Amino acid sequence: MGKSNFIGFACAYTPLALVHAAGFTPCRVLPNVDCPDQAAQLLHDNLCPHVKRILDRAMSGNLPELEGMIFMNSCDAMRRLYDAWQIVRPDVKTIFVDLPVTASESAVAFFRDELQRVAGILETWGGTAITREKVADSIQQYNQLAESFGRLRHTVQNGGVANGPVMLQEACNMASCEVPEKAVGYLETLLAKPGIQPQEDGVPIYLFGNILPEPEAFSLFEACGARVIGEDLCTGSRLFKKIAGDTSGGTCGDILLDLAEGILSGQPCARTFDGSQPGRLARDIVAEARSRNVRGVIGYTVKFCDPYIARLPGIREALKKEGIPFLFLEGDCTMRSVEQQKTRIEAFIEMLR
């Protein structure tokens, strides 16, 4: 297997089940690690902080020992990270995966072919054939992980756990760097804990955005009087999702088609765009807010995120039309930037009481 069995990744669209089927452990490279700011040597200052802080980690050597790194072509900033990575960490092998922006039939077929290419590279790296049975087993394990997260999230979002959102984010961060079977065991232990005290009352809030892996950020929301009862984040519920499809018989290519469709048809982020439904993201946020009966919506994204900047006016207008109060926050993948928003969050929550 080589120097390690970790394959790094930085995007929720990464085919984790395929990496696991190859005998590797997917390991998310999160940006919330302190290290010197060096990315500006290669990347523009006004570029996604998520990308820059991952590059900071690579340049500082503040990474787990990786067999390789998978980059999804999710946005231009991530493409720039891939380019810069070749310069600063040529010792870590890389795979660059083109990612369609829709889940149309042709897009799914294209992505299936990309997954087939990735499978071939992973086989070369690991020295083990990726069979249909291995892929099916990995999908089932990640589906079980998604189910466990769903039950834990339901308990947390219904106020059944003190400091639940904090615990949930800690669990998500842990699971993003472990094999699914170990992560499931950890979640089941959390679910089986007796005598859990309910969360104190707070103003129910729906949270959406991209990168917010800091558990401390959820503590700050609670300290400001908010109770996050639903979220849609790249570092949260969007990462582990069930993959539908037949897992018996057929060829490896068939199940890769199921995997491709499952990944592309999940809850979309701002970089996903369907020309037939240009306002889908805004409608989805409104629908989630309504279904959970929240009093307000908070959007949190990293600075200079072009996909969310483009979608924000439509989201704001859709929420305004429905009479749902909205607070938009930006950060740089540090707790310092979140803490600087405390007064705004407190004022927003006080307005909703």
Contents of the next structure:
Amino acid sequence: MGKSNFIGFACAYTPLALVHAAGFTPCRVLPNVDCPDQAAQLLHDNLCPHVKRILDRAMSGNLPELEGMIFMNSCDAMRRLYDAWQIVRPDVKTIFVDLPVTASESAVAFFRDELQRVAGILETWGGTAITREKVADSIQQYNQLAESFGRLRHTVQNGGVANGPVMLQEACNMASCEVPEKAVGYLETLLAKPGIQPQEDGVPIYLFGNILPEPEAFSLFEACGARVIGEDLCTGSRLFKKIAGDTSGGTCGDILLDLAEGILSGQPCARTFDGSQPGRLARDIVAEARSRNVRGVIGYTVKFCDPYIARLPGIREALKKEGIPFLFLEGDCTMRSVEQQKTRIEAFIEMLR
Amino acid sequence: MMMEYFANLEAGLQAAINNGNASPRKLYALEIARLGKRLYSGQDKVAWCGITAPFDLLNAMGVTSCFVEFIGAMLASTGTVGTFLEETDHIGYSSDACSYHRAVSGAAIKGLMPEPALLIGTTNPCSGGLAVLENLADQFHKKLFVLHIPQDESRENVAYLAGQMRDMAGFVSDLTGVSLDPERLKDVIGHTNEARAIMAEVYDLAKTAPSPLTNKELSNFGIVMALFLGTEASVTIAEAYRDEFSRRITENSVDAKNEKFRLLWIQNRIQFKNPIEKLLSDSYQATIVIDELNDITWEPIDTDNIFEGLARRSISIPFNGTIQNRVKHLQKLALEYNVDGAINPCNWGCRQGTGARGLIDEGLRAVGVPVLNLEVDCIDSRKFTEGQFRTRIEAFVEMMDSKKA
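For comparison with the form predicted on its own, please write out the form predicted in complex with its partner chain.
The complete assembly is shown below, putting the previous chain first.
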């Protein structure tokens, strides 16, 4: 192991269990850190603020000490971030992981081989030898973390925790830079705290989108009268998801195949879809909203996100057909932009009351 | 509207050719008109595709196939694109998205996209194009097959993509009822290889100084020719260009005084009518001697391993993989064609291409080639600010001039 044991990542599709199995600590490089805007030197203004702000951090040296960085080939913007990173931070080793857009059998097999390649590189970076048992153990620990988050999210979304949404996002941010065993311990401490009488005064809302790591944003939603009772964000519930398969630590089965399938077939970002079920994202959002009996849906994405931009008209239409009010917000990974949306959120909630 | 447009275009071009006014560009445009007619005929089995789909394979299976961006470009060139872009505004399709894709989406809303039999998406070159294909599949209730184009040509990656292409052939067969005839495929790939070899000659001829081509002649050529691969027409068009360029070189018919500057054009041309190419040639004696996509990046396809060859070709497109690949390719073109400068029309909304503007700039500067980045929407003429472009081009030419001196 080298100077630190952090491996940076920037995408919810990153195989965290593999990083952990190699003895490293996955550390999400979040964009919501204040540093000078410099990314435009290399990347066009029309790239999403998520990648630009991560590049700003890299250029400013505003990063934890990283043993390496994993980039997922999730979208054009993330590919360009990888490219720019090579120039601004050649001192930080990188892995670029190709990521299929579907979970077909051949795509899963391909991704499994990519994971095998990643495992090999992690070992050369000073990680411990990655065995089937270690990967199975790491998956189990992340499954435990996903389960703990599930319980905490349930409690928070039922209004049983004071300042719950803010605390939940803080916990998510913390867990994204911590080994799962410690993160689980922290979550269990939170779960053990005495709850409050469930508050149901806010308007129930379903929230979907991509990058919203600022706990203050959730505070803002609450302040505007919204109660987020379901969420699908890559800085939230999509980050820690349960991986199925044989994680018993035995010798049967291909654990990397299980991991690949688990990652690709989890709740998808807009960039992942099933060609035989086009438009499914919109239907999934409607189904989630219906099942939670919310009064409205808020979509929040960073600007210039092509996978969401293209799907939003379909999502808007599907929600309209079902009579579910919808508010769409675009942000730039700073609280400045969220604050600007305050009036719109308040008006939306007022309309739903 | 589009059927009428393509039919008129075909008739006009055919009449001109019959009257002895043939030119390589007219033959090329004639084939575009014929493709357009087939797409809108209502008779053909149509596949809407991503840019790196194997069009020759689809041709071999009797499917009239085309990448969707073609329609965006056509609408721009006919000057009608504004209406379709406005349609997308109405449904909340952000104007921050690529206008090629917005135009196609607008056309679909207005019923101007022919109903496909199937769709083939490709992960290369961009996320936006793939998303539009998913939307079209949803709108038409048709099935979409996605080709995941891996990032490099490793043996495993080639085998993976070749496997996907075999599956794709099965998918097409299931939906069209037409099986892939191996002998027919061999014939088609024979045409592909023939066209490939002649196109390589055409590009080689363009390296001559002074270059035998004019600024317009090879615009969009490489990317559109992919649609005709596998057909006899592709061979005929390539031959016409080769013969014409050879003649011009042999007969010394290009005046060296008209080529003060040699330029590399990055990515795609601006698709609506605009004065830039004429301005470059007439006012500044600047010739666009090479477009980024006018290059052969793939080996001839082995007719005993066709799917592997098709896979290698799709992976080899310079937009694929990391920007280092693309920059390396641009550097190679810049040196081979001995260019004085490069123009990069930074199409607003293009994350994969324009997003890397600064990286491309840096890469070409490393081989002594300055880049003019034009902030432009290559489709939406309403955003075109001619005066500003003239000023920027003038300054760029002055800079190249002082560098030469």
